[in-house]
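Here we start with a single chain on its own, the form predicted alone, put down as structure tokens.
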Amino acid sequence: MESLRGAVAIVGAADTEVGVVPHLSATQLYVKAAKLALEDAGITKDQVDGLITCNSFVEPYLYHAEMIAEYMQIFPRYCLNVATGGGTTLAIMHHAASAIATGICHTVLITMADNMLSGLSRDKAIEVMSTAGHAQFERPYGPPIPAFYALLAQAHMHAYGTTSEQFAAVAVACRKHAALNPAAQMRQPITIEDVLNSKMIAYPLHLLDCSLVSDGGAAIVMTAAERARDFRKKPVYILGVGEGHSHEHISQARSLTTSAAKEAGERAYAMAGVGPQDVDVAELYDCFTPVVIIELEDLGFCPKGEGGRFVEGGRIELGGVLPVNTHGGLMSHCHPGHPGSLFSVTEAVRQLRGECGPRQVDGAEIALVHGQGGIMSTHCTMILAKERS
């Protein structure tokens, strides 16, 4: 399918602070992530006639996206709520970029935050961890997720030979690049020691090879191609998009060690017409760190059972063949839940608009977004580049 290739662009692109802000509401968030985008794009609110909001787990509304709207006076053609994982909060661009092209509306604002850090009580984060998996099959054995996740890494250290040293040059590798953005929550440099002498969470994840819990907001601005020179920075455009869907609960899924990230990212390389030779940068979901070994994998940048050599000696950092997650990722940068996948996106936005510094990858052309939600369930691939085609 080629009918969205490069007929919409992204023109504006935000993040708030992360990490703690016990300053701001989830609400508030949510609204300053979207007045820094409308600034980024040199847009007002006014300009703004579709709206998509993910509902908030600390400030949740029945009608999120409506409320968000009534809160900044946005009266939209086109207003849509999803509350679920990582995955769909990339796939929703997929549904505005449609959404954009079929001219149901013309300049639509995305906009994601929660306050999971200063929000949630812990008793409350360990309520929302647990109320994962099939409440008959895998509820009562008390698996949080980190467990579920847990259950993928050991499998392919079964199937492959991957070690726990390799999982940790992924923690290490998104450390180093946070450690160059001063937005980043955690900017410490670590070790391949380090992860391996971090607490154990679930056998074999230590405590650094999981992600962040974080409050913050980003927010992003699309429009079609044609009109997209018109705003104040220069577009990045959408040149492919593709989805894959593969289960609801782990122990009803295919397979333990290949996800639907192939499909998606399969699709997404048809659509734009690339392959994973041409990617020059790529923004992958990392919630856990076997989870960026097993797309790496899927999405096609090394041969199945080969991803966890492939991450080891710099490979996936700055000047390696792959920079991975260069604004520091889930694992360092921030992640306040649903919303985790939009700060890869911002992150790609400007990579290919060559404002990141010192972390920028030099001659950045394509990148490659990968959001995935659930246990590795739903999964979403975007490729994103300076030029329409």
Given for the second form:
Amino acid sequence: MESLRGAVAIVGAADTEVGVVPHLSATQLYVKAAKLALEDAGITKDQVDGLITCNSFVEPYLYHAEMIAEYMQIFPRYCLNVATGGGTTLAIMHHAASAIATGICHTVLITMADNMLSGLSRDKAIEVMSTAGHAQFERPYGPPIPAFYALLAQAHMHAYGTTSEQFAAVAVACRKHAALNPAAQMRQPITIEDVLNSKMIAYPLHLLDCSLVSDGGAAIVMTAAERARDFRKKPVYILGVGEGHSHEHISQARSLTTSAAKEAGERAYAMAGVGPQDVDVAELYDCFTPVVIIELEDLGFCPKGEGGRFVEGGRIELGGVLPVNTHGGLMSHCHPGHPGSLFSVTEAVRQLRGECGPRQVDGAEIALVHGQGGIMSTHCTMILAKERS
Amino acid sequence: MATPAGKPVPVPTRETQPYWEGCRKHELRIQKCVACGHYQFYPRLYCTACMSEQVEWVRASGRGKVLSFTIVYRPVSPAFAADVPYVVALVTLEEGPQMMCNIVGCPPEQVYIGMPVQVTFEDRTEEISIPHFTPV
Ligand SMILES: [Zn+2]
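May I ask for the structure of the form predicted together with the partner chain now, the form predicted alone having been displayed?
Entire complex below, previous chain first.
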């Protein structure tokens, strides 16, 4: 096999309710998402022979995927637990696609969830927050997670003249989309002034430049393209996928302004045989506003340094040249931790199926989804399409 | 590990012990490759430029420039609450490697990218001193 291009399809995709979900435990969110995705695919759990999960902060298990399989009483031939932050989702889809294409298994269920909002005590939340960064060479300096990203933001401002207003435009666009999404956690429209007037967290990042803390889960079902038409809904095909990995700790980054999203994107475009100009809708990892601007540049939607200007004037909003994060993203839809990017995937699937109602991108045929984990450390880009070729 | 005040206290490993011993003496130590002259931080088993295991500890000049910085208003934990607002920065050492630090000894609003800085040490416990940087 030379390429995964068009070899694998997503045949089921679903989210649980998200935001504040105190009536479901973390484990229940995983299995609820899984059940909804199986229903969406129109299959029973017995048809699943591959299972991938990411661990939960709130209810971790040593062998998390095995735990979910046991809970659901499924007995897969391929069972894997991965947890490398926000980029995990797309990287594990890459692994799942490889497993399907090589015949290790046929039908993979990926489920990811957590309840970071309702499930963590205050002490536990501080503990989770303060265990980011290198134990010897970063944590002694007291950097909260937003500070790591603020270092990138400042470097970008210094190098390219990017402004706080431009960062804010990203948050405004995401919220505008969330206002059209009944499932989103935060739906009240905001303005650039609202972002700039929100509390300063780590200069230059304000509260509204930061993503949410949420409960929620999402799941997808993947299978070989030639089997994909046997499922209930029209399949969405994986045209291209690529990864890039540059560091674990931000203090060791090769560059603060160019990320390994560049390699991930180039690899995904090369496999798919498409370029940024062919993308109808992009679901980009948006844990903090500057991340979207760096990703837009590194993924080739604009030249390096132009990301700030690119997001102005509604260009990343519905109706703009490139609608970004049509569900509201991590800043307005939900951010339960590791699962973040999977909501981007389920949204991209819904966009390509034409199921998005008022937030539908007209005629969407090709979607790009990008996830990053760590502190711009690990990147995976996936290009999804309505048609197999 | 944390101090009574709750700030993290690094636990040296076999690999990082010489670095922390240097800090205790208020000396910033980094590794230099005997084979190719490459400087590196943090400490590693071998040189990342040429993979020679002939890496030795040298005392860095302690001078560098601010690569980027942020001013933290919401502390990571209650232990840092009294320090707010504090500066978390990345500094590029004169020898090449970069490291995270706090910029101390000046008001946060005076810090800028490219600012020349010099190492200084905080004795966090009797055994562990933490390197910070301060304007030259
Ligand atoms: Zn060397």
